[in-house]
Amino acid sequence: MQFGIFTVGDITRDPVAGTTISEHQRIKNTVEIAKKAEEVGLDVFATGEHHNPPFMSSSPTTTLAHIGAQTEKLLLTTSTTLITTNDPVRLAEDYATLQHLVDGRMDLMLGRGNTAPVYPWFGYDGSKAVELTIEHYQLLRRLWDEDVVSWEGKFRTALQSFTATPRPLDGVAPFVWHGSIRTPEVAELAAYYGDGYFANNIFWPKEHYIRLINFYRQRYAHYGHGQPHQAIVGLGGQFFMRKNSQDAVNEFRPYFDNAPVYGHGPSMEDFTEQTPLTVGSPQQFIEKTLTFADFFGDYQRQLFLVDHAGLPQKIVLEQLDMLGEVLPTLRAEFDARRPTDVPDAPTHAARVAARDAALAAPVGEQVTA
């Protein structure tokens, strides 16, 4: 089980201090948060991609390459990379370059994005989002898997005998997660290719995501990648912890009430009841997080959002320290309950080894890496 954090890169006014940090400081803080994640023992750091205020995270590969140069073990990924408005050729080149720079210590999560005005800024029609997702991903896949590509589609200039460079590290493309909160076609795409499916289940009641994840698991099995319970699933989550649960409630409430996404909506009590958000003690956080597998099945990656809603950097770093303290318990509890035939989250080293084993197998016994 991989544990990590993700950031959306929002620059939100601190409702308690009444201050707003600069873009410069928010970018620097993001790097510090990633380094802290490695220090406390987390496995994964993910950054989002947005091209409009109040976000600053428009260049994920630049940020991740900088973090990669300052970390040693942390797996770097995105949450999400926009498959709709980015050119697939640019994605193939940028993320293959990142893969080389960090020695395979990366993957990426693709998503449609939730900001409608972004589409025309990049020359696309937002009403074609699902079609763009499918066509762009099919081309990205070919650019990584085939050395020479000739291609023609609806949304991009045709390619003739084109080779994307650099080629993927060790001949194995970055592993791809498909992030989605509502679109069955995205789950279908992930299942078809045997990719991971990440449900950022932080907004709505769990029943909504149970349907999506179960659909992905069934289609994953349909396409012959394994049994439904062996599909590669990731989940989102949120928390705010203090040793005393009432202290956590009192301290986090003004940040919750003014959060850009869900502030001024449901009460914090209703939100914690219906979504993965925990506001309470470390024990309450552990108990709630362990229930995720009861609802969604055994899964491979758990990412938490901790640096949003204007929380000061000092508090974010404190939250990571507390997450690090409960991490051994979470790992032990999840490992104890997981059946032995549920695979680990894919890594570059494991995928290279699987590819090599498949190639070395006698003819007639070869399996797909």
The other form holds:
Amino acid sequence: MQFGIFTVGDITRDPVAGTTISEHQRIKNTVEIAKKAEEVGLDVFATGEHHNPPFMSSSPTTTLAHIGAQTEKLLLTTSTTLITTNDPVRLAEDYATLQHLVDGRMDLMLGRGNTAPVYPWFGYDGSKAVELTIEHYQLLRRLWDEDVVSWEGKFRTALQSFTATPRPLDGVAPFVWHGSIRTPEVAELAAYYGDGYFANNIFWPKEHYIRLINFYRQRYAHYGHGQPHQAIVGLGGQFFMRKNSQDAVNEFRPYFDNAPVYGHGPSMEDFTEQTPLTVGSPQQFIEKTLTFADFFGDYQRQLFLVDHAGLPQKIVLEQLDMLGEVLPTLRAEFDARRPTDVPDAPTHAARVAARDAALAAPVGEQVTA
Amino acid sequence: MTTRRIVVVSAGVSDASSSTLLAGQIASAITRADAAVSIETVELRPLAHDVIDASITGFASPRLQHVHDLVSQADGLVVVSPVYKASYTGLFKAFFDAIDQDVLVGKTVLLGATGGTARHSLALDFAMRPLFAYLQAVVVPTGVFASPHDWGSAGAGALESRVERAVGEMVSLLGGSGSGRSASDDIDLFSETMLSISDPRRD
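Show the same protein again, this time as the form predicted together with its partner chain rather than the form predicted alone.
Then the entire complex follows, led off by the chain already shown.
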């Protein structure tokens, strides 16, 4: 089980201090947050990709390469990389370059992640979002898996004997997660290719996601990658912790009440009751997080949103310290409940080993990675 | 014959609301016309905060979800709103905005509205009826509008007869096969888009 954090890179006014951070400082802070994540023992750091204010996260591979140069173990990924509006050729090359720079210590999560006005900025039609997702991903897959690609599709110019460079590290493409909160086609895409499926469940009740994840698990098995409970699932989460739960409630409330997504809506009490958000003590956080596996099955990656809603950097770093303190308990509890035939989250080393094992296997015998 | 389930949704906001009064009158007429019908009444006023929260968060609170479930399991609906500014109220619209897209497909819906003057009566046909046409409900031909005049003794007979006519139509529609359509949220694995995933090089 991997634990990590994901950021959307929002620049939100701090409702308590009444100040708004600069883009420059927010970008620098993001690097500091990632380094802190490694320091407290987390496995994964993910950044979002947005191309409009109030976000600053338009260039994930630049940011991740910079972080990669200053960390040693942290796995770097995205939440999400826009498969709709990025050219698959650029994606293949940018992420393969990142893969080399960080010695395989990366993967990526693809998503549509766009509102309608964003598509034309990149030359695409937003009403074709699902079709774009499918065509772009099928091309990206080929650009990584085949050295020379001739291709023709609906949404970009054809390719004749094209080779995307650099080739993936060790001949094994970055592992791909598909992020989706409502589209069954994306779950199907993840299942068909045996990729991971990430359900960012932080804003909605579990029932909706149980249905989507179960669909992905069934289709994953249908396509012969393993049993439904062996499919590769990632989940989101959200918390604000203080030793004393009432302190957490008092301190976080103004940030909750003014948060971009759910602010000025339901009470914090209702929202914590109905979604994965925990505002309380470390013990409350542990108990709630452990219920995720009861609802969605044993899974491979848990990412938390920590730096958002205008929280000052100092508080974000304190929250990461607290997350680091409960991490050994979370790891032990999740490991204890997980059946031995549920796989770990894929890493580059494991995927290279699986590929080599498949190549070494006698002819006629299939080994699936 | 199985019991048919009707949910009455009233968007009246004042206490002693004329919309709720009209909803009750329609509900009694349904019970008189068809004893095999079970009726459940939902007042939107106590759910107002939940409805607005759902429009912000995109999901229903447990008690609003309970009402959504009642609606989705019903065979027919009676919906009653006050008319404000020439249309149904924002609360009434927000309630149907927050409910799943396909929930009303093929369901029989009887429209009712109340207003401060009879001149608002066309809100039934120019505002409410298009909303439920969009939701693909089977809308009962006769809608029932009650103005202050109707609650007075002189006009009571006329209101009562309109209620009787609308209810008669509703019971008749419920006894038939409706539109023959039903909501289905099954994922279509054989849609063109789905098939294109497992066969990347198809034309």
